[in-house]
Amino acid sequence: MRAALGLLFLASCTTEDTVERAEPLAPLPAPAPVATDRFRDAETCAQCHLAGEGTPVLHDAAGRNISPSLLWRSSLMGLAARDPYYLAVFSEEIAADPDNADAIAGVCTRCHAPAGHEEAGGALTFDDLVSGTSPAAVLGRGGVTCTLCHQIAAQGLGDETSFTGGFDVGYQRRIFGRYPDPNINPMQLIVNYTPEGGSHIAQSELCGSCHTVVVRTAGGPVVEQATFLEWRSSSFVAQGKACQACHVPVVDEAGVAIAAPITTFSSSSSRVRTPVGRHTFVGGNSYVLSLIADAIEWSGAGVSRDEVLASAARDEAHLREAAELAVVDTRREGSVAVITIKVTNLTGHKLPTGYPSRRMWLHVTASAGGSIVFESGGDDRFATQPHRDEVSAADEVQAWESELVDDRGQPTHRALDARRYGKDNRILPAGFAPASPSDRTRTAPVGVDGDATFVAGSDTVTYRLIGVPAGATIAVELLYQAIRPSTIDAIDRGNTPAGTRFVDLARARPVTPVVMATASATIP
């Protein structure tokens, strides 16, 4: 399997035993037309669901284009199988255990390349995905595509069997949407699908099938991510706020409910629909989207660099709405300046959520007389820190993150190498109260014992600083990274072509932290 992945190992001419880096993964094939007895390529859907300018069809009240095909194709849902980070880790998992390459591919493609996975009967390989020409390979590179999501049946969603890509897509060619009274004829005529009303398309259980991922490892099941379970344990459920409320919003950028025709097909183009979801699929992925934009030709995505950068900008804006940061108290205790900082989670899941390479931390500086007299969290290459309720030294950083560890207790970014979480102090969503023992076990924090201020919806951190004078200015930033620099280093050591491609991109665009929120105060 290593040969199939194109691994290149060359002896070094130095005095040390080193290994040359693998040649970078070749460019990915461009999208191509494909039609099977179950799926069509997304470009086919764009025939009626991609509107031009100067028309009310698929535009909001301010004239912004909200075409599903347009917004989806530059999101990380549309680019899920062309994501260089995903391909790097996928290839590493196989290189680490080539005897189980087929099983690994089954796990790694069922959510990132789901139509291809289904079309191949669960047998879509890494090589198929990056260079294959079969209908399954072409569909797989289409990412989380239209005719996959909109064909998922409601039965079983939210149940255990639906997790880790256990959704059900049949052979009936039924396309589900928000509206109970679709115009059937155009879709049957053009693509041989029958549209039906399906309220589950706007429910979190649909998202939960791929955003609850439990992998089987040598040490037993490991939860790679549990975003849906986190949401199911939050107050968002009682409020009726599904995942789609934030990630496929039915309001425009000004918060106005969207009402517009949703198809360019002439017989339906004047029929105004509401609600209309913007298929932006915003999340915490601005960095990865920026890498794809930098390598737009390599990606073969068939979209422009500017489109992908616009999608990255939407993700950054989304991150800035995810948390509230406040300095809630400043006081002196003798020679000690005491600053209390509170971070409130405004999302319906842990913050940050998703794949366990994401982290968020506090960058705190104290300045007096034009000079910085204290700084914590200014360098993003800090080592893994324990959860902290109090900080008193510059080398102590409060970081909220999850970190998998292997059978030796060492950090690992590869889920199939993991045995458990060594740390998970991500901020809980408001109202966090898992309803079942299973949800409680799979979403429980790790490493926060003894911190009474780590509660549902927020966490509070106290800084006790010696030598910071009265009148000093405190500046606080809440910073976010989608990928730790140490993870990029580890992938570089993995030495696969996909890893080389990803690392080269990451070295060219360092993973600069995103500023989610800021706050300031003055020491009395």
The other form holds:
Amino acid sequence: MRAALGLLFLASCTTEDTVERAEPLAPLPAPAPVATDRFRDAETCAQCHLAGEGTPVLHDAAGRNISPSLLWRSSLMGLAARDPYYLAVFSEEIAADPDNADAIAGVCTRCHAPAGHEEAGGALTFDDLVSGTSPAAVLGRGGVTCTLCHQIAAQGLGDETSFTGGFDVGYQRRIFGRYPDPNINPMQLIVNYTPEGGSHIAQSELCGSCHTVVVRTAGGPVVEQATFLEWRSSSFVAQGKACQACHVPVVDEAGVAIAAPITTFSSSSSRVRTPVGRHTFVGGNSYVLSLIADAIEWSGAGVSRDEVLASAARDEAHLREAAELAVVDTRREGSVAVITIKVTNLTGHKLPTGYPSRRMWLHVTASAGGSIVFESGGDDRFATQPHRDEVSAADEVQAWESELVDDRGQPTHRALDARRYGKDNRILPAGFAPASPSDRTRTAPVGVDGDATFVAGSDTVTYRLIGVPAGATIAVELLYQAIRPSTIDAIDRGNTPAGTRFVDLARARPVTPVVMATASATIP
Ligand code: HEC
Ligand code: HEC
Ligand code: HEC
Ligand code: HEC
Ligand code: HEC
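Okay, that was the form predicted on its own. Show me the form predicted together with ligand HEC next.
Everything in the complex follows now, all chains and molecules, and the chain you saw is the first one.
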């Protein structure tokens, strides 16, 4: 009996578990002081740009601390190189093409670990990033750090050459800011940088250098992200509303313009400045921020779990401002109940924008006599859906998303394996009208042909439901998910140490959709 069980056990081991699961990636090193010809660690800037409590310095009118050092360090820009999802996909790209590991690392560290990439002359490896001790490795783990962003020169920004991380950082040790007349002495004396007025810091083109991602694949260039090009094609340009207006806002949470001294250094700590931008870099990715909070010790970020959770909460609040959801018509056509739902994009780019794992969909339920008579989109494990203008069955879901496909037309989550978008029906920004043929090609929706209600700024979907009686209540939720559950499964199959780390975290906190907006109506 015992022998038989042992044999069975062995048999199942050899057939199903031939490959052992990779050990999870070890904890990342903590931040450390570092100074090179060009860069400093973020802690150095915190000496004067992180206010304590009980001071007007870097506080808003309601007394909230808006220090750049405080807000940035729990944002995904600050955590860009410690992000377990990023490290997982990075390691998969290398595992898929180990002969090109160095070239791949050069691509993947350019925007996520830019100061380290610069410092290493482009040769920062995956191992450097997760365990190295060189100045470049320490700077790399600092993510999109203060001295990287604030040293980007105006030269060439917005040009084709500036995209995909084509920004320029010189050796002049100039720190650009909004004010033409900064008190330069303290920074020159203490950190050997010269603060200097540079209006480009407040312009979208600065962000566009990293928020336009075109990767070179075996099949040619593939546009992975085009957030800046989407914005450049919208009416926000004419309105003068840059990325910073929404992502580095110069108003507080109540909408009041911020006016405050910007440094704790005594010689300037009483000079009130306005505008002052809140470095929240708030987006929509509350999920990965929550995973980092769960793994705060592993991340080595040197930030408290509560701070990262507060940052995640800001992302969720931001998602609730991203769209307007309305039931614009309900009527009856014979036995068919007809419900028309409109989603308006309030952001400055496509909704959702950015990394192609984001998606948004409608969860619609009809209830009558206390029971649910129709439901679509209630389970996030729905099969990949075509774009829909009409929904008439429970297994049909209207999902707005971009999805990369490989050379066989199969969905892939690895950009370097991709050839093009198989689907991109993300809702266009207001006034969408690309100004050049190349911007048109790079932002063109895919799969929406024939839908006359997919227009600049909004999309309208009509539900035609049989068996939904008069008086039935319709409840609509607009849901957002940062990562498809199927991508987490695919990363698990990829079986790399960084993949195991990420998947263990993701399994412990299922990727529950965030409710962006709700609406309701009654069937006549
Ligand atoms: C040109 C700049 C750039 C390059 C190069 C780049 N990325 Fe990114 N990446 C970004 C930006 C910007 C985002 C954030 C977009 C968003 O939040 O929607 C991002 C997001 C991601 C995410 C999602 C992270 C999350 O928390 O959801 C992953 C995964 C990722 N990148 C992996 C990679 C890998 C792997 C490489 C190398 C093949 C790479 N990136 C190269 C700019 C870049
Ligand atoms: C010793 C204190 C001190 C340190 C350390 C310090 N700063 Fe400053 N910073 C100042 C002072 C003082 C000003 C000018 C304030 C004013 O004129 O209102 C300033 C201004 C700035 C400005 C605005 C410049 C402009 O013209 O708009 C930026 C941006 C800035 N600092 C970034 C940084 C960064 C990045 C670091 C880290 C390398 C850093 N600072 C470190 C004291 C400091
Ligand atoms: C009118 C306000 C507004 C403007 C202007 C704007 N955004 Fe956004 N942005 C939002 C909102 C709201 C969201 C959250 C919804 C979403 O994820 O698409 C968002 C999300 C994002 C995300 C996060 C996506 C994710 O995956 O988490 C990135 C990255 C981003 N914006 C970058 C930019 C850049 C770069 C620009 C300028 C080229 C810009 N935004 C202009 C409002 C704005
Ligand atoms: C991705 C780019 C980026 C990064 C990273 C960044 N900043 Fe800024 N910073 C900005 C922008 C944009 C402004 C202008 C905000 C405005 O409109 O006033 C700014 C402004 C400032 C100012 C002047 C006050 C103000 O709001 O104008 C200081 C001081 C400053 N940053 C310090 C820092 C420090 C310290 C860090 C690192 C903890 C940092 N920044 C990281 C983009 C960045
Ligand atoms: C040096 C490259 C670089 C520059 C410059 C840059 N970003 Fe980013 N940004 C990134 C990367 C990389 C990520 C993704 C980090 C991740 O999720 O792993 C990101 C993420 C974001 C997010 C998503 C945060 C979230 O919680 O979902 C927002 C919003 C954003 N950036 C806004 C901006 C704005 C606004 C500017 C210009 C002021 C800017 N970025 C400039 C590289 C950059």
